[in-house]
Amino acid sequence: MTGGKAQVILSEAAEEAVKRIQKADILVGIPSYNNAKTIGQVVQMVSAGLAKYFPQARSVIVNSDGGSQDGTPQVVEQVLQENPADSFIAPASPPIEKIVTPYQGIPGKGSAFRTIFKIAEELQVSACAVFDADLRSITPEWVERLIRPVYEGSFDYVAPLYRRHKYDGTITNSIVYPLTRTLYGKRLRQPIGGDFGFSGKLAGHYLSKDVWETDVARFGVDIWMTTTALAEGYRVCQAYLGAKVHDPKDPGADLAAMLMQVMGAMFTLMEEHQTTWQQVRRSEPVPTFGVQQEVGLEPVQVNVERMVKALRQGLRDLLPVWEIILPTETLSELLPLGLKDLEEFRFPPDLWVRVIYDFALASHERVLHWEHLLKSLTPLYLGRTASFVLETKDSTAEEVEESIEALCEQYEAMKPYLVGRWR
């Protein structure tokens, strides 16, 4: 493989756009795939927060598609014609400038983002923001807030904040935030969540990794950025953005492959920085941007049944692969679990802990097919979900964010475990 600037090739009418553009101060990124139905409101409310927000600074808003089928590019570019952002900009200000381009590589957002970075590097940008092109959510404060701790303060990356229904995120309230925050010190509450802003500098160093013929560029970029920022010593914050509201889904219902493609790139990750993370002690938190103010959340429907059938089919299928996984004390721990009525079912947090380390540990010691380890998890994933469920069906939304925090405490105090084993 060759190095990620050789490999990044713009196509030619972005090529003449950079050129003729020639240098901005902020770029706005929307990678796209078959996002016709809502790609238009989120290209608005980029341009409405440029303008309104950032009216003197030279601004440029690049839709990096994926091939879509669906008419998505020509939305994005009926939409800037059309020029929402007029209302906003006094007549002196200069033009938000516009690149439709599809990506090269290998498709996934990762090769969206690629492309992004290249064009900011290019235009010499020194503060960038990407926003999923599905929101049904974004206003123009989201731009302002992802940008303006960069383009005016001193720092590299802003992750975003979201109110989000206490079962929604389920992924990274019981993996990813605990896990990131344990490993790396810094208590990013979404580590994965899609819209974040940056300086062009990272994004500099981001094009510079050899990446990009990689699972990163198909889907492991969200948490690939937020490591690579944190364990590399770039000065990391975050934005309250409100209520991200997107198609909400069951938590037992079709999070396998997202749970496998997180999961292998977390554990990934853990293995290229593994020398930052065995040093890292406790964590702090992190400077926040924006007011917390209370949002209407559309439910999230659970199947708590459903959840521990898994985890109790799992335990008569798959026990000879986890035998390979876990150490016996685990193992004799987790056995119990499938005899459990439903009202009493619990898999309690410090074992949720170790068996996450436990994977991570196997993975490390390769004693498993990468696939089958990772698809291995999901039951258990399942039922550590069913048992948050049953813990917290009463619990307000603050509550369990407590419940959260408590988990996270869990895998700090846990952490000697992961680092003697890991040795």
Given for the second form:
Amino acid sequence: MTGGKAQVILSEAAEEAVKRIQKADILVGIPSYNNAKTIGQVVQMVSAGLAKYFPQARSVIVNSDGGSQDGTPQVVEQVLQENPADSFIAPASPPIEKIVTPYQGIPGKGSAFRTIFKIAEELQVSACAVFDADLRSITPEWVERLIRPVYEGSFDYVAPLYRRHKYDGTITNSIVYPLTRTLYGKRLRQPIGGDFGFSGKLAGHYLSKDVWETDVARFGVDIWMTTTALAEGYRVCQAYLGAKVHDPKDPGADLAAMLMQVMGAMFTLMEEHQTTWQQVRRSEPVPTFGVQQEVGLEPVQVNVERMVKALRQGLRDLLPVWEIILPTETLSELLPLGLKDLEEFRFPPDLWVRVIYDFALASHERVLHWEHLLKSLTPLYLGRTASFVLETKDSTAEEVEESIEALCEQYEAMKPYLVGRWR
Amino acid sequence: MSELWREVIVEAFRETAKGIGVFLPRFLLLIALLVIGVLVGWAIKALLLRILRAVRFDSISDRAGLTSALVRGGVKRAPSQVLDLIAFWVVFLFFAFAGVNILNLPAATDLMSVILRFLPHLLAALLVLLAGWLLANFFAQAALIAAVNAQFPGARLLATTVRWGILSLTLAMVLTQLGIAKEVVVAAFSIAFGGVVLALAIAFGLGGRDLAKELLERSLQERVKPGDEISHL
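Follow the form predicted on its own with the form predicted together with the partner chain, if you could.
Now the full complex is given, and it begins with the chain already shown.
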């Protein structure tokens, strides 16, 4: 990924705050945009976590806001003035510093992170963490889990490990986790979790990358951070955080656009790190911190019929497009899926893996306009998700995890198919 | 009398020989120019092909979607070969026109001047046609994918309508550019386009009232049905 390497310009207030603070040990960043309802609790938990678990460290909380209209920065200021961490702070502890600043650049989470990285670099911090501003289930322990492996250990990157409903995170489970694991050889279960811990060194490295005028600045920053850490040999681990509950996303959010963003970022990163991932032969577990706890998860409603209908329509109407992307063997195995009854409907894992690899190859060879290519994956993804729901409708969470593991093994076993065709 | 006949015949032969004497070198020059045109055309074609390969023109075209657009339009050659072929014919035609001019035949000269005057219009029309055809394919494909992803039942019809809408607009522009029945084309296009819009408005407004109601109801029912709670990321 390349782009213009514009200088990060911190706001005047942020520059002054950085000059005043001079140096810190830990930085926690909270990117936000119109999160007034939830950000107060996130700031409270972060403050409490820093005070409780890192009382001797000089800590800074940074809110990097994208111009919220609902008074998000004011909520942060107000919460921080109330000193929520007071009850945890030991008398001799240094106070927790705060920086509330708008970010510069293209609107998006990536630009918010860039400001956080810049402040981290200026303050020469040892460890950083970032948390989404719409979290409802964050606790002070999350801060400890994501920061300690970096601050007191030798890790550079800590990915989160959430307890999720078996049908939650289907793009992660069916594409992002298996593909990242297969390509880069590390079993990071939530590569795009949204909340991460990382070292000051890695923050500086991210900042030096020439990506801030590209899509990384808008979206895709999560997968970019994870992949960069994996592909460039940084020490990675993961930490249990419990259940992740966040503000409900916009129900009208376009699945095709979401899929395009994630897959687009993954395929672009495959181009950048092709020499690295082609040499990886197998995957290995990464160190995992914390204890996995059973947590109650609300049931999730899934309309399988509509998903299967989407695939059937794709097989009927999108064939001219898929004929350009997929080889004949893959297409000939896909076509019979449109004829199956709902209860008997199954999208075999090996066929799904071939579809993903064929899309990656088509993206590499640019056989079609890129956006069209990525968006045309949607009906196939819905078909695979429907099949997954049907296959696991009576399964426990552990059995579902086993089935995801089997899918990952399928990805790894078929990697030579991808490598052999990548020119 | 016989003297007169002889003079006439001799004069005729002399004139013919003179004519042939003037025409033959010019004709040979025409042939020579055609041969040179072929040779120079081939040389430029070969040189251009090397340059296009060096700058990876075909992979750039792949990325820009030009190759797939050509395939969809029934052109099996690579974009570099298409450009190469165009370059050859442009060079060859240049020499051919020069050759015909040398013949100095009034009809040929007139024809040449008409063709030369018409050539810019023809080139502009070809460019409009190419752009329109590429745009029609691009937007039809975008509409098809978006409609399928929205599970719109008439996705293919929508894509075909988009394709032919853009193509008919392109055709009207091409004919206007070529100056063929300009007024008729503009009037016909306006009437046809307005007519289609009016027909659709009437069809949906009156004839499709019940269908529209049913579609809206079905869409609302679909929304009420469970299935929107899954979190994909």
